[in-house]
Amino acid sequence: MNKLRTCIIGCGNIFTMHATPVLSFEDVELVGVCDIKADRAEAAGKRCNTAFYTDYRKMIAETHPDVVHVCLPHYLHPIVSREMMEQGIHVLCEKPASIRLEDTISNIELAKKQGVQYGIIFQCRYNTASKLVKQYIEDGTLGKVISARSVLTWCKPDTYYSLSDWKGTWDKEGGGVVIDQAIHSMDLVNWFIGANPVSVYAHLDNRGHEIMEVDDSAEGYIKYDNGATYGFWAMNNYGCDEPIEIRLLCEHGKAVLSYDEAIITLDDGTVIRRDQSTVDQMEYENSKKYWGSQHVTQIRQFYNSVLGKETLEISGEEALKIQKIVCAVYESSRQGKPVLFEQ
């Protein structure tokens, strides 16, 4: 069997979430890893028993991959993704697709032109809790979402930012708690609602950090064209990482979920509970609990799309939906007024 040749660019914290699944696939061969920090590149290469590089262009020229995983700082996501797609290489990129909306749109158009798959990681959609709630919304058990809220309280102290040469900056990270942490829960709610946003009114601030310049606190309100509303609150200056909480008021009941567990209460009194412990979970070395275990599920689905077995589920076009909202959140806070979406 011919295997898909794969490279991973970026051997930082998130590397394990991509390398571990790839190494488990029988139809994929990891032919190279790259990081500008030589010690990280070498460690990753030895761990994965593959070639390692500090120059990704050299790696691509020597290994000729079919697929590249982009696991780099945010500002490099669209730049490297574009360079790969221009060479006819399929791209799976960590979130967010970009900092600037126009870069995501440009790369979506390029992927179509080049005939390559362009996927963006939003692994939380594949959690057992998320899938159950989505199923019950779509099959009418819960019915459409009327109103939603999400709360995220995590701990990212100044020491967290001091260890990075790009986090906490507008030009490299593109923001803070919204674009880096809350984007996952916001994506889930937007996915559950399944309609087009009409307006976003948000306020962001840095209230608990001294050495970084981006947002550590955010709250906002989103209106949708089907009448649904969504309020969100996020902060990464809490004392510890608490589970996120999403609450949905639907036509026929309510749902309360975190990334790991869902409790659905229907108007007739029926209660359904589901948690992540009911499924097999892949173990990732040195991973963070809130990343979950479902990178492998999304990555497998991406490779199936490359092989022509399935339609890509979280494409650049699909990721553009939350990208538009995130960018509008920042713009609304800058302007101090609601941002309206073109209909």
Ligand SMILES: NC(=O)c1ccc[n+]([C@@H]2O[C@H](COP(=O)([O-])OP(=O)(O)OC[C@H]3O[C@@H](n4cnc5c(N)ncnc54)[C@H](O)[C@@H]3O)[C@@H](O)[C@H]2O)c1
Contents of the next structure:
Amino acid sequence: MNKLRTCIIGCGNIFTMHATPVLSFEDVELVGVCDIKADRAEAAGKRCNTAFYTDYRKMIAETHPDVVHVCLPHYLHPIVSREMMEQGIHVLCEKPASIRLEDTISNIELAKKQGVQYGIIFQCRYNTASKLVKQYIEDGTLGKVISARSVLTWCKPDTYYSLSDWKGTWDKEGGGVVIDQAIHSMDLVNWFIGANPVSVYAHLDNRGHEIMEVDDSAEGYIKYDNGATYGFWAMNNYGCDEPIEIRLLCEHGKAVLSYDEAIITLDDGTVIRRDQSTVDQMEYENSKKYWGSQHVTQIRQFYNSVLGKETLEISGEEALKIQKIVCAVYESSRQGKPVLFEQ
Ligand SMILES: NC(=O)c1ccc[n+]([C@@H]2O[C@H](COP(=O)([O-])OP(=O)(O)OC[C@H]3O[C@@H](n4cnc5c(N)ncnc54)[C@H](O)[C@@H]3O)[C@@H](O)[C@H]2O)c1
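Having seen the form predicted on its own, please provide the structure of the form predicted in complex with the ligand.
Whole complex next, starting from this chain.
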């Protein structure tokens, strides 16, 4: 069998969520891993029994991959993704696609021109609870979303920022709790609503992290062109990582989602519970519960798209939808007034 050759750039926290699935796929060979921190590159290479590098350009030149996973600080996502796609390499990039909308847009165009797949990780869409709720919205059981709300209370202590050379900075992370953590729940809700945003009115603050400069608290309100509304609240200076909670009021009932659990209550009194994942749980070393376990499902879907077996679900274009909202959240907070989207 001709295996797809894969490299991973960035051997930090999220590395294991990419390497473990890749190593489990029979049709994929991990041919190299890279981190500018030599100790991380070496540890990752030895763990995965593959070549390790501290210079990604050298790795690409020597290993000739078909696919590259970009697991880097946010500001490097568009730069490295672009470099890979220019060489005809398929790219699977961690969220967000970039900090600036224009960079994502130009990379979407480049992917089309080069005929390569450009995927962005939003693994929460692959939770069984998320998929069930989306299905019930689309098949009319729940019907369209009228109102939604999400609440995120996570714990990012000062060391989360002091031990990182990029987190907590405007230029390298591009923001804080919204662009890094709440982006997942906001993407889910935006996907459930499935309409175009009309306006975003948000307020961000840093209330508990003197050590860093970006937002650790956020609240906002989004209106959609089908009449749906979405209110979100997020903070990462809570005392522990509580499950995210999403509530949806739909035409024919309500849904409550938390991690991979959902309770759907229809107006006729029917209650549907999705409280245990039916998807195979992969064991990831050093993973965090709140990341969920569905990287493997999304990564497999990406490889199937590279092999021409499926259409890529979360492409750059799909990821651009939530990035537009995230950028509008920051802009609204800066301006202190609603930001309107061009219709
Ligand atoms: N999907 C999720 O649930 C989830 C969870 C955590 C992190 N992430 C995302 O994963 C990405 C990485 O986050 P992380 O927490 O692993 O960060 P990290 O800082 O732990 O890892 C990033 C790694 O990139 C390396 N690096 C920096 N510049 C490099 C370069 N030029 N060449 C090679 N290596 C370089 C760093 O040395 C570091 O080891 C971010 O986009 C983050 O938002 C996603």
